[in-house]
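This document opens with one chain alone, in structure tokens, the form predicted alone.
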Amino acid sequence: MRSTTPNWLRWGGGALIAVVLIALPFQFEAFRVNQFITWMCIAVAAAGLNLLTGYNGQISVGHGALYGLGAYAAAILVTRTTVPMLLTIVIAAVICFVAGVAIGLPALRIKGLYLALVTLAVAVLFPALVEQFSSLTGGGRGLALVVPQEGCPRGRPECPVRWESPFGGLENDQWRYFLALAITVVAFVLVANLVKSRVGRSLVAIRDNDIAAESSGINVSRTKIITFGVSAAIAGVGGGMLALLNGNPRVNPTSFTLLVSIYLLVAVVVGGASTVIGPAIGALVYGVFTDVIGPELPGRFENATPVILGVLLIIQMLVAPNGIVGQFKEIQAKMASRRSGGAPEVHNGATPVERDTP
């Protein structure tokens, strides 16, 4: 279904967003720019989860572990090999793809709540695996991103890995921001092209009715496994970005607990499942709440931030169950219907415009 948004509004809105994104790192201090980078990492990982859960209907509560696997894979490659840093993110994505395929194999026989429990077990086990292989991962202390370099301060043999800006007018944090932004844009463009392709239509067909999809000639088993792998690879890209670009010279296992998996799922739900841009908006909402609004709350509400977030999520589900983007598309469809004098067709409570439309 074609979008009813006028072309001039779409292009104008896109241009405005581009200008804002380019101007952001020049308007804030380095610590805030690092937070923006973290938000982009979450957005990319959530985009991978949305491909699996929103478009293919496979519920995963373990993408925080795949997010962490990508971070540790990139960090280990940087500290123990001479592979260029950007290439380590690609290799981390490949490693996560293989892990995603392995985790997705049970999806051939189970689905729904049972698949969610399998992925939940993966999320719970990941910190324990990090501890088990502490010689490689650093264990509970985390993995420091340091490599032998010349001229380290205080005569130390190793210095933290740093991204040096090749442009004189850019600070290092600004350069890392633009690298993260470029990777994020590429990831979302790839997801958008994928869901608009024949493969994307196959994902939606399997989600809606896998038996009917099988009878239509779609290889359901292969599609489910590959989707799990691609989703994990995208989450791994987000993790690699987090390890190398957010300004923290250490990867900690506490950054990849079960809560991270839940937050990724929250980003998908809040932004709008089955929409390409939804995870980015959900990650933005989550980041603004936790990093901007949360610290400004009175002291007595400091420990209640997750509870407040949960209450707001419940309210949003009551008001806009299809997420922010889904609600916008529903309003857009109603306005178009009023202009045309008809009523929008409804499928299971959702207008065609909002379903599976990027």
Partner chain sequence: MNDFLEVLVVGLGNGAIYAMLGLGLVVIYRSTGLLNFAQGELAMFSTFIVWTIWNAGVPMWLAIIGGMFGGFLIGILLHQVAVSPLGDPHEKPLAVVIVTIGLFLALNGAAQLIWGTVDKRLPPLFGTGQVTIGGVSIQWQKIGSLLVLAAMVGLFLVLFQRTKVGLAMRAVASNSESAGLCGVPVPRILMLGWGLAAATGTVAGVFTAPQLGLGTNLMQLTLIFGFAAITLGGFDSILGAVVGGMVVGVLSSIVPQYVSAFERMPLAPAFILILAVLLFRPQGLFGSKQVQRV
Second form
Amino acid sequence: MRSTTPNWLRWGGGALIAVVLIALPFQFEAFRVNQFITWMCIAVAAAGLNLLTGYNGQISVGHGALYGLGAYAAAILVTRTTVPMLLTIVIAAVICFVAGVAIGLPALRIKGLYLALVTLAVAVLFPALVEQFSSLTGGGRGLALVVPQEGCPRGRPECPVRWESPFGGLENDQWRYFLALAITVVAFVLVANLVKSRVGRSLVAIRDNDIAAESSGINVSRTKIITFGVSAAIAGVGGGMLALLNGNPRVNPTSFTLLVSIYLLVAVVVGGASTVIGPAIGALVYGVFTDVIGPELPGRFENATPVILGVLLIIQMLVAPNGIVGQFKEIQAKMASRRSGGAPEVHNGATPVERDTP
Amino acid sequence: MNDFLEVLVVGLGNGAIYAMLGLGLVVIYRSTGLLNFAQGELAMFSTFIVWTIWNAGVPMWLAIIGGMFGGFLIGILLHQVAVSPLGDPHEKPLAVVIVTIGLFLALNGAAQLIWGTVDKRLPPLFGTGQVTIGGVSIQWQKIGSLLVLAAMVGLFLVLFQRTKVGLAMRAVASNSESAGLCGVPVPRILMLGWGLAAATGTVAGVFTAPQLGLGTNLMQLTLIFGFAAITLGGFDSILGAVVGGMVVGVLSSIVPQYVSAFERMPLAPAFILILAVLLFRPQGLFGSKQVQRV
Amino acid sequence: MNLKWKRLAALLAVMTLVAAACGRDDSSSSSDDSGSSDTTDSGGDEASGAFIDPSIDCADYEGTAGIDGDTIKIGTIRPADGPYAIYDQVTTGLDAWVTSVNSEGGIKAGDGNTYKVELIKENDSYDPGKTPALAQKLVEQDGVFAIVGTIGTENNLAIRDYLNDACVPNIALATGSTNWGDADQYPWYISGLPSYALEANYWADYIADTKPEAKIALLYQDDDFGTAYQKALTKAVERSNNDNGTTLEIVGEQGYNPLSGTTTEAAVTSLSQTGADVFIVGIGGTPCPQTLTFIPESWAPETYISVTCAGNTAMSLAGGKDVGVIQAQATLDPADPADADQEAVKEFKTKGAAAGLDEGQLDGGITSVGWGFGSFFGMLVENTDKVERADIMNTAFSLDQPAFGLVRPDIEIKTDGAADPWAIEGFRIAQRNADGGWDELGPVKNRNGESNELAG
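Given the form predicted alone, corresponding form predicted in complex with the partner chain:
Let us now look at the entire complex, which starts with that chain.
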């Protein structure tokens, strides 16, 4: 697909988004900034899921568990070891990679809906696993992210991890915001490059027809397993960010129930599966809905938030089954073809593959 | 030994419920080739309808029939409004999954708005009495649930194997396009499948509610056990749902009592078994193998 | 009535002395437009001062934030949707209390002014991951004076460091977790319920008195709430056997994970085979009454339930199996015919109905708990000579008065800083009868200052 947007618009748009992203933490109060950070964590985890479900066609309803595993891994490392805090997120990613490969192994034999159900079981089992290994995880009461440090209130030896900006001038939450933003940008650039590469094309080839892909020389098993691992690792990064950066001094098993897995999937599909930026848009929409619009609904409707969310979800799937970004691209393609007088490009049921990312 | 047998009975009772829920899932799969994440919430919703009718003073059995009918209508309605407009579900599996998730959220929220957050009590259909056989006490409710399950299995076997409608359902599930070409009214069959599944779910709900208490989260985790049952048994097998349900019910009741490693995660033993089975038989114990088209 | 006023006056006198002794830094409350007189600034020795001294403990102390003229703004966080939305009923009670107080003109505070109350409710869907941002919103954007009646142990833990560092009172937490005993480190927190550990000790004491050779089967919820019972009970049994020569024995113990999706049936069936003659159900919510329905006919233990599920709503889910169960009871039960003549119950029913509560809510035992949290806050405001954050907490931690709100009349409300941070430390033992009420098995006993020590 040829890029249809003029260059100046792309650069201009990009610059505008960058300015907005940088200005945000200075425009909003700390609690909002903390919510923004949470949205970024969801966006990163959804980007990981998108790699697997969107590009590779393996539906996972269990990424909430990997998200949680990343969060717990980072939290345990921070509280029990002296590993620098940001490095714990990297280690969390490695741990999640291994876990992802382990879950992905059966996926070689189990396909489609069976796989979805196996991953669903993983999602359900995760909070129970946390409770089972309570000596490590703190169990149902949660794990406090406290470390021994100087200057804790009331002379306590330990208190919650703090993120003082080394550059000065930045508030605690603003500094955390920029750290999260940096990680998010890196994660998305990584995914963008990955899907543009040969590996990315083989992911799509396997999704569209694995037997044909195999015969064209792609090692389907290896690719699928590694995709599972990488997808899990990215979800783990999102989890690690959540544990360390969103301003909550604890991690709890109830934050990683099946619903989280479902919401990650929702973020991917609403934003646009197999588009690079889709999961970010999806996470943004979800965040705005639950954290901004939901609480502002008049009292009577506040309890109706799930109903509204569910109905909107259905409407969106009926109106734009390819997600927001997918729909946008479709319109763009249609307009372009009308301009050039050609027939509109037909996407054979599958969502369009993005090739023109910056 | 008695100890073991008593817990075994508990497991079989739970297994019957999981099997019933599994049956509803199999019906959907058989008629549409899909999994319905909203199946549990549909069951919860129609169980609340049963409760509402019963609470108004109507005899329980009549209330159940009313609830099944209500569930049937809601199932049809939701299919027509939300699922059917998506077009051929096989083309967009992800979109369909998301729609059923949307239904899940909407039904759950709606039930909370209608019936509130305070749990209701639905008494056991077969009373609270029990009978002692060989030193092991068994509640009538459990025996009743097994009998009801057996009746449901009989009905479904007849439906799918002896009736035109059942045959049409199977045809639609395996290849809706060619079924349509053969004169099967595909949309109507899909609609019927959703209605039937919802009605089946009502029965499962009526047996679950006395165990868990009738609240809006009645089925959220119970459904997982139903999924486990049919994953083990095979998505399209009536018999598989029953065997799978029983195995999952027994394992998840007994193992946590004896193996402390599983005390906090009763689903884990069943899950491990499922994984093992799927690695050797990806279509489940009784499922039929799918031919992949290139 | 007369006695009440005398006590209040005495309390005020004590408060004034205490406040006078501490030499509070008053810079932050200079914009006091309510016209209260500042006679407490006489300075003095720090050592014997009030429990909280904001000039030492708080970096940016805003003592009168959230007080705007004659309105006090408070916030609460609760689940309004999802599987735990039932607890929203607690907040409904708190809300009704606010409505009721405002319709009467407001709370007459110790500073002579009358304050109306504004309540801001936030919804965290019971996910402790969402609570911190909401607490921050309440404090920083809405500028509430205090948080009142927030639901959930984990949720309150998630905001504990933040609220304590910001010096914002968190009053009448809707949980009795043993965590709230640490007022030394976290002096801005005070629980609105008795400690779960203390409750378990009342069971153990009553069992030791009446069945010194009891064999106990214990079912507990596998989280902070349930393990508090488990730990305290285990310790109490040991102590009783050592000190009083009883031979209590816990013969079976099962944890129940509410996130597992199963019922307690298998666990109850297993426990029924242990030969126990006492069964303790240390779980909450609907699984508690459901557990009662799983007790087989062949097993007839004396059954104890958690106070959190002893309300009429929960008990009516037990299908008649609730008759005969025993609880340690700290509050009046609006549904209990025997409590119907109590002044506090009558008042709650009249005012609650006027504030829009329906009969099910009035009798259910959940909404009344939230009403109680409101009364708790109101009681503190009434008793405080100066409505300021630190003063409210100092009042909360130096209480000595008769029961308030729906707390049972014989229970003494006493606190003493970190040494005794629990306001409600008394129970009676009561048994459920067939009329939906409770028969007293043992009268109210007060064990002031013992909750922390008994936590196990």
